[in-house]
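Heads up, the chain below is alone and in the form predicted alone; it's given as structure tokens.
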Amino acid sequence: MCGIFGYVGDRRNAGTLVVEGLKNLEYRGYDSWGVACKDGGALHVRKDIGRIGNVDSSEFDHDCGIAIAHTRWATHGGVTQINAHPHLSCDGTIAVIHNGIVENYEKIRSDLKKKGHVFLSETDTEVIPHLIEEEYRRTKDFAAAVRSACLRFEGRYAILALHTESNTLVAARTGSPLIVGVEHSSTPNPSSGGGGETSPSSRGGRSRRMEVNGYFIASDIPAFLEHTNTVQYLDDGEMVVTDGKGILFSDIQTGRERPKREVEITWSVEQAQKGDFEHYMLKEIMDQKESIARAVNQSEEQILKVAKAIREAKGTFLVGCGTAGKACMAAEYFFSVIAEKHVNFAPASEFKLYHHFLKSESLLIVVSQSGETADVLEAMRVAKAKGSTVLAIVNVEGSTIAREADSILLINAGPERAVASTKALTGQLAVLLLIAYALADNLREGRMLLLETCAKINDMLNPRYVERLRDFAEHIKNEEDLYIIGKSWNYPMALESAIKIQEVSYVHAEGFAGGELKHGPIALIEEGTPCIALIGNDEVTQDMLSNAMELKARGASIIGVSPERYGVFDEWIKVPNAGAAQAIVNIIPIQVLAYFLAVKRGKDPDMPRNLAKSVTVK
């Protein structure tokens, strides 16, 4: 949830650097922010409520080579300046930023108070620097003190600790993501420990080593992508120590060194920026002109291998959260209609209750944009405990889910910065649809359908089309209730449509299966209530038109999203005819509409209230 960023190395503008990098992580939390940087012997700390994006980074132009910064999504303690990170030890030599929850913080806090530690905030995080301080008094070794402290913590967390005396950063993670960025000089130095094989050390990096200028530690790659695309990943239960010259990865429990290789990230800085668009959300919606095609560009061998695994498994489950969960729901219909195969969907947060059905021959397919979703990771571990095989469909290569799965398929959507997921969803749908066609021994037809759909989407997302949706948003911006109906694979898209409208515009929106209206929800309909009907040219078209007519008879204003215009529509949003890929096509204009509803209502669609991009706590 929260954004973590730190730097130690040769640069002398570390304060400015971490503030600028943190702005690229603001999608992870934007309740409050804080920075700590060391200038000479002094530790400068500043923190405040609000968004880091509004802060002038030149205000942190100190002569410092080590700094940490944090943008918060509040869990423990209200959104106040004193609760913002970093938090300090009593002597002010240790500063800590944190993502996650220390579940046993009350017991630790009580013990530390008895030893004379004074606490200023309401947060669980504040126990971390105080406990490290207590351990450091005993060990006189900062890395050992952090390790000892971590052994007492319960829960999922990622921490980054700065120590002014040793000029060292130490990071540790259990459940929440952390990634190291390695900044090399441009001159090869084969004799040097380029991954850093001295004080601290790391082995197993590149064969052609380079001088290291410094190290970045962040909760996500966009924080440092402007400076380096070379990364090293921390796995669960690991910690890392760096003084900017070298680096050491080790196991938290045993202290045993864990060599790491360096990985080159293919994302570009341009992909992670919004360019000429006012918001990331609109930029990412428009990215779908290309991103869906990248998702379709999968290895035929890999897709066929997945299809074979589903065919042979004794029970296949689809698991995801939020928007990814809706992609899994749609895939249930893909597998049923296209491949005549029964596959079960369960929300990741509920999946542990399914462990009774799991066997070693079962297959779990998990879907996640970030690859760090806490509930999905828990579902994977439940399946692994039963010996089941896990396939992950993710956007972020090297993420925790990608590393823990038995095999992965990447959707290749590129960085997604807006909290509301758009292009990742359609990439997930495309990959799942490909698998369904492969399971039906018709992969070529599925690939052709999706590539034709990509071309139609490119034509659809033209300036005139987008302008019309903006005008329609103006027309309905003052509505406080909005309902969306669908059937077959358009039913999960109705639910997803409601999520998109809810989270960015704060309009009360609900999605329903078209046939379920008369079992209760139709009582909500009044004269003029806007209702969106997602329709395709398929076996349920007439059913959906009947459902729309039922709504209209009760006074609803019907907005049809379909390839054809029908008499029941009061407004028509035209979409291409895409056959089994209709779910992909139908959701895109709703994404655009949700975006413009947010803008027209004066909301920030990139950073909706109470939400964060990557849900790394349960």
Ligand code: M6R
Contents of the next structure:
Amino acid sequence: MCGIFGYVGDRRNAGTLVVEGLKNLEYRGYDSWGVACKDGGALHVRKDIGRIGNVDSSEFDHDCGIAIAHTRWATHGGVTQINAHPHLSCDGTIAVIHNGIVENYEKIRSDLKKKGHVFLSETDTEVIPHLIEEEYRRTKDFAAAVRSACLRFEGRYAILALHTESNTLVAARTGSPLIVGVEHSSTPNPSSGGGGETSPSSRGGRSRRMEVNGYFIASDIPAFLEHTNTVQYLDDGEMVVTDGKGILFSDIQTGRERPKREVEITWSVEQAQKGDFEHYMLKEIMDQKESIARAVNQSEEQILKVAKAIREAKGTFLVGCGTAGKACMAAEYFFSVIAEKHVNFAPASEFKLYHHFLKSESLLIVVSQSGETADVLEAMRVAKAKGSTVLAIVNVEGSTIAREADSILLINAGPERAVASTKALTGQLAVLLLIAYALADNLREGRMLLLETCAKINDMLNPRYVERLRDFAEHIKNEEDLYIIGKSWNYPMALESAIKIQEVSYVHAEGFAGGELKHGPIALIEEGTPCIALIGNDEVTQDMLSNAMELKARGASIIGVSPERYGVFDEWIKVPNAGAAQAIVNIIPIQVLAYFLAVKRGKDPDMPRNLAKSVTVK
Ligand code: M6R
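Okay, that's the form predicted alone, but what's the structure of the form predicted in complex with the named molecule?
First the chain shown before, then all remaining chains and molecules of the complex.
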């Protein structure tokens, strides 16, 4: 929610740079945008409603080495130019961009108003520059003023601030992500010796230190990936001050310095770009030809360790949100059918109430693509408070969830930028299936099944197949309602199908367990209502066919997604037979269908209304 990006360093085109970089974070929010560039003692500020992606970055070509930029997903205050960030202090010398919510902003604002501060916007954010201004009057030290202000905030936030009288960029985080990118020159720094961590900007583990040319600070890595692969992670409750040459991390509460290592990340710029595809969503769907195999390629030792932890735990809980939650729910079936093991799924936002069941011997497995989802983080903290162990299955290495968990498994899907999660889901399903097989002492069989499934998916996603789905989307694009049914692991996939169709095409779609329809929802079925049935070759095939028949008898038009064609189908979307991995193959044509439904209905599938990729507020 909201993307923030700042730069300080040797480059003189900081304004253009932050606008270009921010375009790579547009998936975090896209209702309005804003930029502040410091040009000598002057501040150039521009903000507007609309998408940063449509902004011409050359308009920010001032001679400046410090700039910040923001793309907003509104929480407090409507989508207006005034509510867009940056927000400024009364005297216009301090500019702040913010991701998160300052929960006690009303109290702070009323205190500040009494001191004469004038507020222009309806946002919680605007109290930040005013409070910093107030503190700066007292301390005459910009970083100290930011720190004192942060000590007053309640809630989750990440901020970036600059001041016309300072050559530093100051950032702080509590709850919302912030990552530092380090740009080194290609020549070694003559003043630095080898080894040891003597300064905050030194490169841990390298024998010769390289001079630093600049620092980037962003909500997510794609903002600066084209400039550097070297990062430093800010943890919760930390702040950072940098002048582009050196950097100082410290604890917001104590003010004490925090040493940091530099980490090289493996994502490439190409992986994070759309290439020849019109949208990220389609590119990421197609990436599944390779990404699932990368998820399967886990260290055997690691998977066996997780299986052992599940065996030994007194209760295993699976937790995630949205699509990741549907992967967890499917895993309940994997563990039951493959390993005869009961695990409990709960949506992360509901997990808080489960603390009554948690013990120090409990195991919590959290699943998250971004590794930043606020509800998942909260669930982890609830579990940690009880002394339970937390395993995270994530895509983004170094994310907050990855760093706070006791151990992690990476799904290695590569950057996922479309708001609609596709390749992350199938990677999560693959890893969870592997764990279920390991738990059944059958890891080798699980790996074989998954690798065969990957080959089948590769064949399935051919241009003719995709074209057929595009034509089918044309055929159903004007439908007002769509229902999807499934049983066993295809039940969570029916729920996931509904999420995919709803979020990108805005068609009303609902998923049900096949057997549940006759207990109420079947009343919605009319002549011609399209119903998708997700079916495999398994112990519930016959039940599913009966459920499809029940719908057809009420006039529904049945679209079967299945390895076999059955008489009840009006339309058949053929998928390969994948046994226990059927959930993985069945969801893929629905992803493609959802994508084309969005395109055919004139919607942008990468940036659906009201949504953001990474939900960092509760
Ligand atoms: O990054 P996470 O996997 O934790 O995100 C969880 C959900 O917000 C996410 O899956 C969401 O439901 C997607 N937009 C669905 O496509």
